[in-house]
Amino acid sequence: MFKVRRPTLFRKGASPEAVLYARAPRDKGKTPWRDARYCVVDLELSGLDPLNDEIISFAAVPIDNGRVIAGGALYGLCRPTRPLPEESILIHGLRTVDLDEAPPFDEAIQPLLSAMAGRVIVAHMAWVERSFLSRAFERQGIRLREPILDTYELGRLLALASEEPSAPMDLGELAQSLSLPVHRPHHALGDALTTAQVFIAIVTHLDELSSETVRSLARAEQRSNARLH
């Protein structure tokens, strides 16, 4: 009799850290989405391309039923192996010289991995964070666990539920639309906690209209392009 062999989840030799984080149980689809555990990622680079660029700064922000939970915000610094080009300082300030006592990447990513253990992951334009982790995540040996759910494309579904022209693709855009504050941008940890806000505040909003699940928020994107055909 053959056995069925379970798909190899962290290749051998993964931190403890990483296979904490391969291994977590994580609410299911059909979970209503205020039961859900998530985490909120956002991250500060040395630009926009994952193949040649780096991840330089991390947060992560826990929300509970529904809630944020500030006192289990994270937020890192990570050391460039190279020189950070002059027009990713302009946006986030941050300078190579600013990152000289931080750790490497590889050592500096281990307290987000334990963050990010048995959450759905959220985040704002989340092709930037899926990309670059889905790299990171493969030197740890370890893949990025899907789904990520974008506060873009959920704005975008509730401005077309509401019938309205369009919704902000910018998040400090997206917050004050909401009538949210917005902290610190482009610094991690305070677009981390904008994107928290503006996760619930858009959730609470969509689920007043049909009861939502994790499921029916990773699905965002596919029910907005419905709406427009």
Contents of the next structure:
Amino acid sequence: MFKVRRPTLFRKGASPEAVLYARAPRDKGKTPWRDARYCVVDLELSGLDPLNDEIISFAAVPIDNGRVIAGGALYGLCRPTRPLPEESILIHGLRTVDLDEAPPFDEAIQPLLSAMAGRVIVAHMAWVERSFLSRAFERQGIRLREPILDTYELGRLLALASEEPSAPMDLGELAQSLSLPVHRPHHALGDALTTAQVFIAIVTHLDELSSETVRSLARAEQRSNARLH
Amino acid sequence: MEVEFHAAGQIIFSKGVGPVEALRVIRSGSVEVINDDQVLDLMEVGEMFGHASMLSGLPTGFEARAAEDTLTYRIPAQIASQVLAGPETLRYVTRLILEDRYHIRSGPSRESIRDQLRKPVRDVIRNAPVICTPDTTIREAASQMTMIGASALIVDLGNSVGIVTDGDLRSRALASGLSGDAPVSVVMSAPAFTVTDDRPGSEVLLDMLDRGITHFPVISASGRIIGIVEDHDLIAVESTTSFHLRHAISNARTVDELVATSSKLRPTVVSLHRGGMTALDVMSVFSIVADALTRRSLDFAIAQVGVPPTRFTWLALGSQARREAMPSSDLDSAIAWFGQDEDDEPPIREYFKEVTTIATDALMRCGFRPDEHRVNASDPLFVRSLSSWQREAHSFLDDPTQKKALVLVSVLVDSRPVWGVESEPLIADTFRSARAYPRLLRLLAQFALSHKPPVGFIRGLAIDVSGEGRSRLDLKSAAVVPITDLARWAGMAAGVACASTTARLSAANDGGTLSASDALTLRDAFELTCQLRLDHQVAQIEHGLEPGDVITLDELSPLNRTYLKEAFRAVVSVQRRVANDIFWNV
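Right, and the form predicted in complex with the partner chain of this protein, after the form predicted on its own?
Let's see the whole complex now, leading with the same chain.
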């Protein structure tokens, strides 16, 4: 006989926010998309290497009942441990001095953990958020929870479904291709709001073709690949 | 606030459901208003829908369907109704239409400029004042200014203050080769115009423009100097063009230079409008510049014709006098001369005829059209001695039933000297005593009530009181004139002579000739129509057209149409109340 052990959700010493994030129940895979609760996340980084680069700002925007709750948005800055490389400053416009007053990362992301708790995460080009957040969460003693929905993959799926050659990779171009407004690019909050609008627009269209659930949205990449082969 | 997406063809809400729980503003895309399978209206970006059902608690009167992929902002009822249900409904709605539309297009800059202008000046002062004594040397003053990065210095003169700006140092000290050891008292302006710290930025800005001064010392209620406010503190750099413009006008040496300078007036109006200035403020700026152009045109005319045979005043009339002129406005004018009591002084008349012809010609070349009703100084009727004007004004007070009395009283009350002697009693002020002449007031009210705004719009036509529909609407005669006429009467009844429409309305409120809510309603309706007029004229200027007041109803968005209609209705209801008061209670 052996005892079935519940997997460890968090390590000892994890913050209350981290515990809440790890434990919060989320909508099941079969939940129709409009009934599920989402949190759109966008990060600005000092670079794209998850081993050496750092998260310097983040934003989270909730989506409930298929509506972007703009008033519930969260935005935060994090103090990097090393000076920012110049090429990243050119992208997001944040300088090392601008972040002097910001809390260090592990402290700064506590509100982000609360915002993400109980919600399915949505990001554009989600591998970036996935790789940076999973490392960051490890340090918090918790694991990043899947699924993470990717608006790039959803856009690609919609493009294939409408027999268009491809979907733009750039968030702004994707939004414009859907005739949606683009909020301030390369600002975590601006990009998160744009991503949220892109998400509800794409999924509304996909849902018109066939009913979408949290699980079907999470399988966007596989569905696209299946179409192609 | 929430953001929603509706795919093309999706029904946002159906007819007869509800009441809806939120109002929606279209952020991108468009929405059809459908009743019995007929599309009644197409609403576009920036327009609002669902509020009627939300506010009334009644089921929706139409179906709203996304005409294309549409993003809407959804404002839940509990938030929206707090604002919408209050007494400031029309004002809120005005702001919503006028600001949000731009806010969406141009980001937060418009809002922040407007905020800046609304704040009391004490909140926009950046540095503590640097105060020196009159015997401080110019060198010392200049080095102090450089050190703290200030562009002006206050000179303490005991019971008054002087001011030295970097411009003064350049033009008065350097250009005239003064020694750096000379005291600042030689180059300062004293006594300086000061402002109290509680005045809103927009007022101070207009004062600056009016006086052609870019720095004001700011004084607290207790008389303490708390700093200097500069034009740059109040407006965006591009908007400071109106200062340069005013300056260039007073420095123009020939009519050609004046004409060249005035060609920048319309682009300035466009940039102020884009920069977020309200229509009322743009009108004030425009009037100030029109004043400057009038003065300079007269300077040239007098230089050409010769020394005037008698002292005189050039009076601006109508919208320019009220400081409500717009690019479409005519510049109406009159002349009052002093000293000679007799009207029939042929040499004097001959002189003014020549001056007026030259000045009017210069103003026409600057883009102002001659008045179509010939209410101007080229008409001998409008060129008279002051005593003759005053005799006429008094006779109107005594017998308002004289021919044309009401029209002329309206013209004379809206008069303001822009050139020449200003110290004599003004003609408009004669009518301050109008309160003592109830018969005149009653007739003036009747006169003001004779302008009826259209009763509504149906299928792209404005329906006037006779039931006739017109596809074109003259915003000035349909909305502005009824309001300015009511305000003039209400202001006179409260003892105010020449003043802006908004000043008259608040005086009427204070003096009890209009109820607070009626005064506010008229003010909001006035603001709305002025803004629509300015929007229209700016669009015309941008398309290279001559600005005017006639719009086709199609060019108004459905929402603007709704609120213009509301404004008309509000004016009509105030007119009705005034009529009741005047004809039954007096």
